[in-house]
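One chain follows as structure tokens, the form predicted on its own.
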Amino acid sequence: MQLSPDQVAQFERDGYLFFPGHFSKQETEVLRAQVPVVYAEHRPEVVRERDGTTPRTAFAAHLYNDAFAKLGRHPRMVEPVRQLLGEDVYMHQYKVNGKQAFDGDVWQWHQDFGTWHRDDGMPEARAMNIAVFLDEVNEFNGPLYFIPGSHREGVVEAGHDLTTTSYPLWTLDNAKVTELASRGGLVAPKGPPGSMLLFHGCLVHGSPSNMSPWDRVIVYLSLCALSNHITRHKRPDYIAHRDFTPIATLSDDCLLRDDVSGLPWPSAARAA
């Protein structure tokens, strides 16, 4: 998958691209079927909400689940990022983020690169997120909020919030969010399962709690340019990966093929 010149210009202007229904219903169902399997795991990679029960996010699912490993090597996910960064990429982080019906908590306003830079020693903002909706995302079940153009601010001053949710985050204060939103406005991309989002590591974003009766699960790949790999190993390696092997993509129909495997992850396969 290659982005058109107009799409590249839009990304540079707004900091994100949205592709509604980019993966088929059949492809999405392959992944959706694995969400309860991953969330049932009792391992440190699965972070739960403050109630200690409700899944909040599952890190590094590409290392222990074959379907999610295939998604991590899918050309529709990897090639647009590779194109924008101009070089091969590795998996910096992989998350299956859930906003469970009624109990899914807020993600405060933040920039992902702010955390990658402060906590992981990532040198430059040459990394970004590409994500797939596994459920319909609507105005009720905790959609992502973006401030278009906020990526052009670079790294914004942030405080380390250790108390609001079960997961620590470098967050922006209300005054800064108000200032940015007064210039760029707010958008909340919504769409059916299989929709794909691509957004810059410095784009300011967050999401409200899910008070609706509908789950909202989104899978995020955080891909980083090989030349920009992290230099600090402060966080667990399942959160900030220390394996800088370039991602080798699979066939475009890999999610629907039983004869194609995503595991072992390419670096493990090479070592073996």
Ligand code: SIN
The other form holds:
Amino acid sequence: MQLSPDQVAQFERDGYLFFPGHFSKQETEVLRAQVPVVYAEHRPEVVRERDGTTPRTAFAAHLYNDAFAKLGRHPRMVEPVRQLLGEDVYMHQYKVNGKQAFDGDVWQWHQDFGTWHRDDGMPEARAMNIAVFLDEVNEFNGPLYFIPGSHREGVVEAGHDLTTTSYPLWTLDNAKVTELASRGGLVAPKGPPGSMLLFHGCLVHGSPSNMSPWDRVIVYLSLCALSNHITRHKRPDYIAHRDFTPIATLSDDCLLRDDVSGLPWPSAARAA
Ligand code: SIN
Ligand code: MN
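Counterpart to the form predicted on its own, namely the form predicted in complex with succinic acid (SIN):
Now the complete complex, all chains and molecules, led by this one.
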């Protein structure tokens, strides 16, 4: 899958691209069926909300679940990022974010590269997220909020928030968010399951809590240019991977096939 020159220009201007309904219902169902399986695991990779039970995110699910392993090297996810970065990419981080009905908590305002740079020693903002919705995302169930164009600021000042949620994050203060939003406004991409969202590592974003009766599961691949791999190993390797192997993509129909060979990270995928 190749982005058109118009899409590349839009990404450079806004810092994100949205592809509603990019994966079919059937493909999305294959992934969605695995969400309860992954969240039922009691392992450090599965982080709970402050209530200690509700799953907030499952890190590195591509290392212990076949369907998520396939998504981690799906050409519709990997190729647009490889095109924008102009070189091969490796998996820096992989997460299945829950934002569960009634109990899904906020993600404060932040830039992902702010954390990758400060905590993981990632040299430059040559990494980005590509995400797929496994549920419908609507105005009620905690959609992502973006400040369009904020990626052009580079890394902005942030404080290390260790208390607001169960997961530490480098977050922006209200004055900075107000200033950036006065220029770029806010958007909240909404769409059916299977929609795909690509966003720059410096794009300022967050999401509100989910007080609706509907889950909002989104899977994020954080892909980094090979030449830009991390240099600091402060966080566990299931949060900031040390395997800098370039991702080799599978066939476009891999989610619907059982006979896919060459799954990435085979030892872990097979162990599932
Ligand atoms: C994130 O920004 O890393 C997660 C936000 C969300 O899933 O709402
Ligand atoms: Mn983020």
